[in-house]
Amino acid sequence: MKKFSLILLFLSVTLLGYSQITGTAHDFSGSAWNTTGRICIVCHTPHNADLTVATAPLWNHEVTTFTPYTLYSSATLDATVGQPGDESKLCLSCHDGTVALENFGGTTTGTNFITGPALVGTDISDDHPISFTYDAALATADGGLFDPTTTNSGLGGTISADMLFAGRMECASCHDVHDDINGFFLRVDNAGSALCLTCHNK
């Protein structure tokens, strides 16, 4: 009986993802260089995942190993802005143009990259900083950002504990990539700078 619930909340779990991710940008099973026609394939796999990142579920598409990125930096900024996470490099694995799109269930020899303005590509010095850590006392330091163990994240918990990996903020502290209810792929509303709000003390 264990296992039948278990198996049943992986279905119900799976199928909530599909649901919706179905007809995002995200979808590619329309996309002539997904010969499978399949949606989740080009990221995740049930077998022969690759496992050498530990935070990616049976991820299934070949993950960047470009270096290094040209980071954010200005003169106000008080955190310490290192090369991406781990959980970014699944991102830029696609945003970035160095992977190509169809590079996944073994294949390296992809001739499709993104293009257009999903392509962040390397040089992420004019995009919001990632791959900090963001904290109590960088919060202190700041004097315009939250207490990300004490704040609201609007999704049910702290900033800390819905939005940071290991007290980092990386680009799935803002984007949801299965679920685009908020447009961009934002995991949270951000009329009236909401999202930007749920860090930003101003």
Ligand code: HEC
Contents of the next structure:
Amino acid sequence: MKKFSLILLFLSVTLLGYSQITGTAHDFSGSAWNTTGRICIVCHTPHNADLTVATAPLWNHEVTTFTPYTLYSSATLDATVGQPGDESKLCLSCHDGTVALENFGGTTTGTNFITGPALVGTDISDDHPISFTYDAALATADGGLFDPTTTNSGLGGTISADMLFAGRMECASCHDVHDDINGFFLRVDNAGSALCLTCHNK
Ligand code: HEC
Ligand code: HEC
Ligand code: HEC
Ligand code: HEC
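Same protein, different condition: the form predicted alone was shown, now please give the form predicted in complex with this ligand.
And the full complex, kicking off with our chain again.
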């Protein structure tokens, strides 16, 4: 009986696959630069959080102050793309390569920076555009986008509710920092480009 419930527990954890940061690229509990041995503390703190980024959830990592980023542009882009918004700044606080990974909880003198393919950098002109309002008007102007306020069959809810931050596209529209079940922390499994087809009506 005990064995049976253990098997059930194992099946529910592996098959139902709820959000799980442990063991992902964002589990820094075993990183040499993280002497706390903890996971959440690198990004969040229960007390004395950094309030400089208004919408940040109990933020504990030093926030990037880099400006101006080189932004995406093209002849067909309809959106008005601005400098990275609050949610994206949280990601760029490690991924633009200007702030050390161990600069959290007040430390500002770290020496370990992101390198390799995860380094997005301060030139984001070669990355999918972020930090702009995605609304029904943009969908109409573009002609090849779903109206984000209508229920999306792939998501179950609306694009606005499930992927946008105060109506804006940010890094976390496509990524969930805490859940790597789809690989690359993607919110939607991109097999058959399903992630792209959530918003693009192509
Ligand atoms: C690598 C940085 C990072 C780590 C580590 C991290 N988070 Fe987060 N967390 C974020 C970012 C960025 C956001 C805001 C973007 C978003 O909501 O997706 C966030 C949002 C949240 C939120 C509010 C939104 C939501 O998803 O409910 C909660 C609660 C949260 N984190 C809890 C945790 C806990 C608990 C841990 C540790 C087990 C943890 N986080 C580890 C970066 C991190
Ligand atoms: C505390 C620093 C930190 C923050 C904040 C952070 N990341 Fe990361 N992220 C990392 C590190 C370190 C890696 C691993 C790099 C490596 O393996 O070389 C990583 C890896 C990744 C990867 C690659 C995963 C893979 O499987 O290869 C993605 C995607 C990613 N992060 C997205 C995000 C997004 C989006 C946000 C914000 C919502 C964010 N990260 C916030 C430090 C951070
Ligand atoms: C429109 C969706 C979308 C947005 C917005 C987005 N990403 Fe990604 N990102 C992806 C996909 C899809 C991948 C998987 C790799 C690929 O297809 O190239 C990825 C991969 C990554 C990787 C891993 C790169 C590698 O080769 O290891 C990092 C790091 C990352 N994203 C960070 C970010 C950050 C930081 C932002 C905001 C500045 C961001 N992403 C915005 C869709 C997005
Ligand atoms: C959460 C919604 C969303 C997701 C997911 C998404 N996109 Fe986008 N994408 C947009 C919006 C909105 C624009 C802005 C379109 C415009 O202004 O013309 C855009 C812009 C683009 C552009 C630039 C268009 C231009 O005219 O310059 C390309 C190309 C693109 N996306 C491809 C992709 C691909 C490939 C994926 C999957 C990896 C993806 N998108 C995922 C919403 C999304």
